[in-house]
Every structure is written in structure tokens, then in C-alpha cells.
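A lone chain, given as C-alpha cells: the form predicted alone.
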Amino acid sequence: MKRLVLLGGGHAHVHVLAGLALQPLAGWDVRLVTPYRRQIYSGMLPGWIAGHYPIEACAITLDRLASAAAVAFHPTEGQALDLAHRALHCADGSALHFDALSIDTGPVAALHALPGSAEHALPVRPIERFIEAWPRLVSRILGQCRRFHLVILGAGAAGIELAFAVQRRAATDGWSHLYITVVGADDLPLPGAPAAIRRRTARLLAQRGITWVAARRATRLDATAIHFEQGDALAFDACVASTGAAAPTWPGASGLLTDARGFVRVRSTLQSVSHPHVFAAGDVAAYAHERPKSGVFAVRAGPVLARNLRAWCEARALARWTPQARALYLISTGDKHAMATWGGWSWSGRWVWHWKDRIDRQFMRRFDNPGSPGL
């Protein structure tokens, strides 16, 4: 029997599992390899921090979904690929041989070029580790009577949503001694967003009492401060790093063709450019038509990946996919208020948050009943 290995439990592989729950892949042994038994939907993580959702509402149970799809679940991390022998070497010491491999492991925190960050910053990714560390950070905040200074390094959508969510939680739970600072390399937060929404975000940060430190590039961290290329160091009691996505080192080390940043280069069929029996999607992939690292494109790639993996295993023609040029971005601002961007257009208000909430809940409901025809 041939074997398909799904490496990683990202948004695209959730669609693959849902499709297999509806229609198993005849003649193939399918395995899911991921260290986490659930996948946290990143779009709802700020809502959990702010107190709008329990963590269970933000999680897709991967082991349950795999079971419904008759996919064997391996709770371990893939660490190396031997492409010559078609083997995946795992952290638990096992080696899984495969005829086809699909990679959806997501990125790693982009901290390798920032000395001291591994020791002195809490990265947002991997999300499960952040969730595990969050209660300890809350305990530190509550255990300190004097001013507690939390610095969020990175002013992209994830960092901005996190800042607003923490501020909302602080206001709700009475953490009056918590002071939040967001540090970005640009003059305004949300690089790449329309200018109007960037200015609106800067104003909203000020209205919420969140300090915005602009145009500062960090060079290193120590236990109590961030140091910059220019200007004085910024002291902190805790630092959360949301500095964007970096590629893991093992794809390039294995011999897979990668882009200059180390992400797996794929064709429009989501096949590796160098090894057509290897597929990749989500943030770990460098698409034929370059797009930003965003969960939006991972979700959109999911149905295409599911169809093409099945087609490859059944020796049928594969479909080509071009990600949409524009994507809808919905950015929550803490107190059931949100901003939206579409190309050069932008909106904000409570109605945007309710729109986002409805989209997020509908997405999660799709995976509540594996094998349901509604998928």
C-alpha cells in the first residue's frame, strides 16, 4: 500500500482532512504528523486574549478530524527529510517512508537575526507555545504592584491585534499598572495596509493609551531592554515578539528548492518545483505568484491542495491555482471593534467586528462534524 504523509496541522491540511473524512483515499495509507493535537485558528487568538472566546472555540481538534478521515495521527514533530529514500525523520526517533508528502507546518518566528530574542522574548509563534506561556505572563503582571511595562515588538497585523487585545483584557480585569508599547520599523503601524487605515490605527493606539514607537530597528535584546540601531534602549518587564514569518531550516537542508528566504518553492499546482511528489501550502510555501504570509492564503489553498493531492494519488491531472490578487483583511481592535481592508479600501466599526466574528465562527463550524456533507 502506498503512503501519503501530511506534515503539519495548518489551515490547508485541515481542508485535506475534511475531504478525506468525506471520501477516503482508496489504496493509500495516510498519516498526519504534527506535535499538536489541535490547531488554533490564528484569526480568533486575539479574541481569546481579549476575553471574547474560550480557547476551545478557537481550536480545531486535529486528532478527532484525523480519526474521522481514517488518517493515522502521529503526535510528533518532523525534523528532517531524506528525499533520496523518501523518508521523514521525526523528533520521536521514528522514520516514516512516503510515496507522496504534503507540507503545511507554517513558519517560525523571524527572530534568528535578533540576538537575545530567543532568551528574552516571548514569540507569538508557534501559537501553542504562546498559549502555554500566556498564563505565566499574566501571573507576572498580577504579581507586580509597580508599573509593568509590556513591549510588543512588531507592528504588523498580528502585533497590532495583540496590543489591542491585551489592552482590552487589562481594562476588563483591572490591570491598571500595565503599560503597553508597540515598536515598529515604519513610521506608521500595519506596513502594507492602506495609508488611511494606518493613520487610523496610530490614532486608535493613542486613544487606548498604547504607546507607539515608530521607525526603530532592534539590534539585540537583553533581559530588561531592547537595543536599537539608533537612539536609546527601551526598557521592559516583558517583551512579546511578533516580527513576521521566517522559514524553518530543514526544507532547504533536505534539498527542496526554496526561495531566497528559505520557503518551499511550489508550482501553481502546489507541487514542489524540484520534487513533484512533494506538495506545500500555507506560510511554509513560496507560491508561484508571490503573496504575503497570511492565513487568508493558507485557507484558500486548502481546497486546491485537497483536490490535487487526491488527483496525484489517483494519477489524474492536477488543477492550477492562482491566489487572488486582493484579499480581505479583518483586524480586531480589542473591544468588539474591528478594521477591514480590501485593496486600497478600508472600513472600521463595531459592525466590522460582528462581520469578522461571523466569518470566523462559520469557518470553525465547518470542522465541527467531520464527514458531514456540509463540508
Ligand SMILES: Cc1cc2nc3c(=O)[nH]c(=O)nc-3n(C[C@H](O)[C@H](O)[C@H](O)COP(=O)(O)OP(=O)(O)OC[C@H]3O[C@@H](n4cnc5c(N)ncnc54)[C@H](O)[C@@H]3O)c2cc1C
Second form
Amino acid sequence: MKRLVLLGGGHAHVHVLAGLALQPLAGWDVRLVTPYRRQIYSGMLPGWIAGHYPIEACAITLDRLASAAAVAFHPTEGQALDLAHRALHCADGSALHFDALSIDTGPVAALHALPGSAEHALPVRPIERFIEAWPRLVSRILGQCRRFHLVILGAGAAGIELAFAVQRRAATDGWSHLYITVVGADDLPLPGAPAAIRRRTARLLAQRGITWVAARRATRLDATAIHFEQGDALAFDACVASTGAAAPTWPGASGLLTDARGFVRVRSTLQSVSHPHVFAAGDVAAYAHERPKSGVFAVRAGPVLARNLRAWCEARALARWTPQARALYLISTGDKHAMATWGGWSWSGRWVWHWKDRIDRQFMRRFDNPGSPGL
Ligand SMILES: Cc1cc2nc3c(=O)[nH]c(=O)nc-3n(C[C@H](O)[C@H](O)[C@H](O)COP(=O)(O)OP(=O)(O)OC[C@H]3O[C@@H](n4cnc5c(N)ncnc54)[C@H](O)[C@@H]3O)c2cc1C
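Switching forms now, from the form predicted alone to the form predicted in complex with the ligand, please provide the structure.
Next comes the full complex, this chain leading.
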């Protein structure tokens, strides 16, 4: 029997698994290799911090989904690929042979360029480690009588949503001694977003008592402060690093063709440019039509990946995919309000949060009853 290995339980692979639960892949042994038994839907994570959702509401149960799809679950991490022998080497010492491989392992935290950040900051990725560390951070905040200074380094959507979410939690739980600062490399937060929403975000941060430190490039961290290219260091009690997505090193090291940053280059069929029996989707992939690293495109790649993996295994023609040029971004601001951007357009308000909440819950519901035809 031939074998398809799904590496990583990311946002595209959950769609592949849900499809297999509806219609198995005859004649193929399918395996899922991923370190955690659940996949956190990152769009809802700030809502967990803010206290809007229990963590279970933000998690897709991967082992249950795999079981419904008759896919064997390997709770470990892929560490190296031997492309010549078509083998995946895993952190638990096992090696899995594959005839086809699909990679949806997401990015890693971009910490390599910032000395000291791995030791002294709490990165938002891997998300499971962030979730594990969050209660310890809360205990530290609660255990300190004097002012506690939390610095969020990185002013992209994730950093901004986290800042608003923590501020909301502090307001509802009475952490009046918590003082939050967001540091960004640009003049305004949310690089890449329409100017109106960037200005609005800066105003909103100020209204919530969150300090915005603009146009500062961090060069290193020590145990108590961030140091910058210019100007004074910024002291902190804790620092959360949300400095963007970097590529894992193992795909390039294995000989898969990557882009200059190390992301797996794929054709419009999602097949590796260098190894057509290897597919990649989500943030780990460098699409033929370049798109920002975002959950939106990982989710959108899911149905295409599911269709093309099946077609490849059944020796049928593969479909080509051009990711949409614009994506809807929904950024929650902690108080059950949110901002939306679509190309140059933007909206904000309570209704946007309810819209986001509906979209997020609808996405999660697809995986509640894997195998039911409601998908
Ligand atoms: C706080 C936060 C909020 C965000 N909010 C949004 C948002 O609102 N909208 C949006 O579009 N984007 C958002 N993002 C970005 C979004 O999280 C990513 O773009 C998205 O997760 C990418 O999906 P993915 O499937 O590529 O990877 P991931 O979601 O990272 O999934 C990767 C999976 O692979 C597993 N894995 C990792 N390494 C290995 C390995 N070596 N071997 C096997 N398995 C492995 C992981 O455990 C995980 O299950 C947010 C990010 C953060 C941190």
C-alpha cells in the first residue's frame, strides 16, 4: 500500500483531514505527523486571552479528526527529510517512508535576528508553548505589587490583537498595576494595513492607556530590557515577542527548493517546484503568486490541497490555484469590537466583532463532527 504523510496539523491540513473523513483515499495509508493533539485557531487566540472564549472553543482536536478520517496519528515533530529515500525523520527517533508528502507546519518565530530574544522573551509561536506559558505570566503579574511592565515587541496584527486582549483582561480582572507598551519598527502600527486603520489603531492604543513606541528597531534583549539601534533601552518585567514569521531550516536543508527566506517554493498546484511528490501549503509555502503569511491564505489553500493530494494519489490531473489578491482581515480590539480591512477599505465597530465571531465559530464548527456531510 502506498503512503501519504501529512506533516503538520495546520489550517490547510485540517481541511484535508475533514475531506478524508468524508471520503477515504482508497489504496493509500495516510499518516498525520504533528507534535500536539490539537490545532489552535490563531484567529480566536486573542479572544481566549481577553476572556471571551475557553481554550477548547479555539482548538480543533487533531487526533479525533485523524481518527474519523482513518488517518494514523503520530504525535511528534518532523525534523529532517531524506528526499532521496523518501523518508521523514521525526523527533521521537522514528522514520516514516512516504510516496507523497504534504507539509503544513506553519512558520517559526522570527527570533534569530534578535540576540537574547530566545532566552528573555516569550514568543507567540509555537502557540501551544505560548498558551502553556501564559498562566505563569499571569501569576507573575498578580504576584508583583509594584507596577508590572509588559512589552509587546512587534506591531503586526498578532502583536496588536494581543496588546488589546491583555489590556481587556487587565481591565476586567483588575490588574491595575499592569502597564502595556507595544513597540514597532514603523511610525504607525499594522504595517501593510490601510493608513486610516493604522492611525485609528494608534489612537485606540492611546485611549486604552497602551503606550505606542514607534519607529524603533530592536537589536538585542537582555533579561530586563530591549536595546535599540538608537536611543535609550526599554526596561520590562516581561516581553512578548511577536516579530513575524520565519521559515524553519529543515526544508531548505533537505534539498527542497525554497525562496530566499527559506519557505518551500510551490507551483500553483501546491507541489514543490523541485519535488513534485511533495506538496506544501500555509505559511511554510512560498506560493507561485506571493501572498502575505496569514491564516486566511492557509485556510483558503485547504480545499485546493485536499483536491490535489487526492488527484495526485489517483493519478489524475491537478488543479491550479491563484490565491485571491485581497483578503479580509479582522482584527479584534479586546472589547468585543473589531476592525476589518479589505484592500484599501476598512470598517470598525461592535458589529465587526460579531461578524468575526460568526466567521470564526463557523470555521470551527466544520470540525465538530468530522465525517458528517455538513462540511
Ligand atoms: C496571536 C496570533 C493571532 C493571529 N491572528 C490572525 C488572524 O486573525 N487572521 C489571520 O489571517 N492570521 C492570523 N495570524 C497568523 C496565523 O496564525 C498564521 O498565518 C497561520 O497559523 C498559518 O497557518 P499554517 O497552517 O500555515 O500554520 P500553523 O497554524 O502554525 O499550523 C502548523 C501546524 O504544524 C505543526 N508543526 C509545526 N512544526 C512542525 C514540525 N516540524 N513537524 C510536524 N508538525 C509541525 C504545529 O504544531 C501546527 O499544528 C495570527 C497569528 C498569531 C500568533
